[in-house]
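The chain below stands alone and is given in structure tokens; this is the form predicted alone.
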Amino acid sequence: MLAEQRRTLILEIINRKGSVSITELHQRLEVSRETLRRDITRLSEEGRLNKIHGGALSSSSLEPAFTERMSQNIEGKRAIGRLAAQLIPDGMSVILDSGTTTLCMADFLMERRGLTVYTNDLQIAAKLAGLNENRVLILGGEVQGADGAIFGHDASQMLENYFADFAVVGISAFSPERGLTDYSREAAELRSQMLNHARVNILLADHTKFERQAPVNISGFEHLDNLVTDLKPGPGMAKAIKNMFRKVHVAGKSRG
């Protein structure tokens, strides 16, 4: 195999999954580690990847824009943030994080009545304060950019505090390979907090998510309780979601 081929099929791997190691191209591509050392220095020298210890990242590694995440199937969000507000009855304690499928749930939730929600999205604490009885707390902290997103210690300190019914938590990135993971630390550690401090935990994640890695694991879990997609997962992805949720939901559909 010519070295320009090589570094392309590099590119394509890690383009596709978002990072990759030197163990697993070594496997796929069956050259030496020593030769994919040399590629990926000279992609991440020519700024076609990022590369890292073990093996490199895509360069496009950092989670998206919040209003290029906006626009990004918005209708699939939109049916994804239907359903799971189905799942939510009136009264209830709601762990609700930031994002912009959670920002898409809130629209529907400001139909129940009576909630207590626990946030770090200011975006979606707007929407639902004062509102038919409810109760909002902010999770406190430093506001994120431009995505009105707290995350960080502030805000992992005050969540220790609380425990509610649910917990609704959005997905950067799944696959098989790494399961889930996440763009920051601070936001991984926030997001793992929030499903350990509730009863039910409801994850969503659009179809783009899938067979995607981001830089930081979310690990810990084993079992969660329910996934709100869009689309039905190819046969890699399904296996991966099965062995993980107990129930999965699919834009409208719901199967155990």
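Having seen the form predicted alone, could you give me the form predicted together with the DNA?
Keep in mind that what follows is only the chain, not its partners or any molecules around it.
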């Protein structure tokens, strides 16, 4: 790879993700950290990005509402996202639900190549489209307020035509008494449909979602394939989880 190409790629990554670490670039590109630091220093002198300790930030940081929403348990969500992304190989097709946890996962999916992604989240679509020969299909419909999620009849109708290798769905609430529940009928229905339109399903839930109940039941699932969470659940939850999920992945809390 040519040096100029590499620098362009760095800019591209930064403009998509908003930021990037030297370590991350080092894992992805086959050059030394020193070279990457020099690249970043140079791009920073040209005013094309902001150099910070450990990496760089986008200079034209037009990242809407990202930081505020992500502030809750960001560590846990990133750990979950990283682990869940490891379950998805290159070239797979993935239905990717809206939400902050799935958005974290999308960060790590940026390292994959040739994915086909179906999503109902504007930010996820923007993040993964046009990258690494991915195909991104967004489910149509009404965009919810500021979080960029899409639910409703249009999305369901479109999803009806597709079937994927994986479905990755965020959980709003999970309690031993009522199982999976959600905050709106539209969300519950679309998430059900997502789970039914993939060979393998993966549910993401950080520990704050446990022992919580929301108004609408997500029904019709005796068994689900994978649950990814960030902390070992308490005994009551653990039993309920064991009854419902074939496999549980606990992401050891780590920095990212």
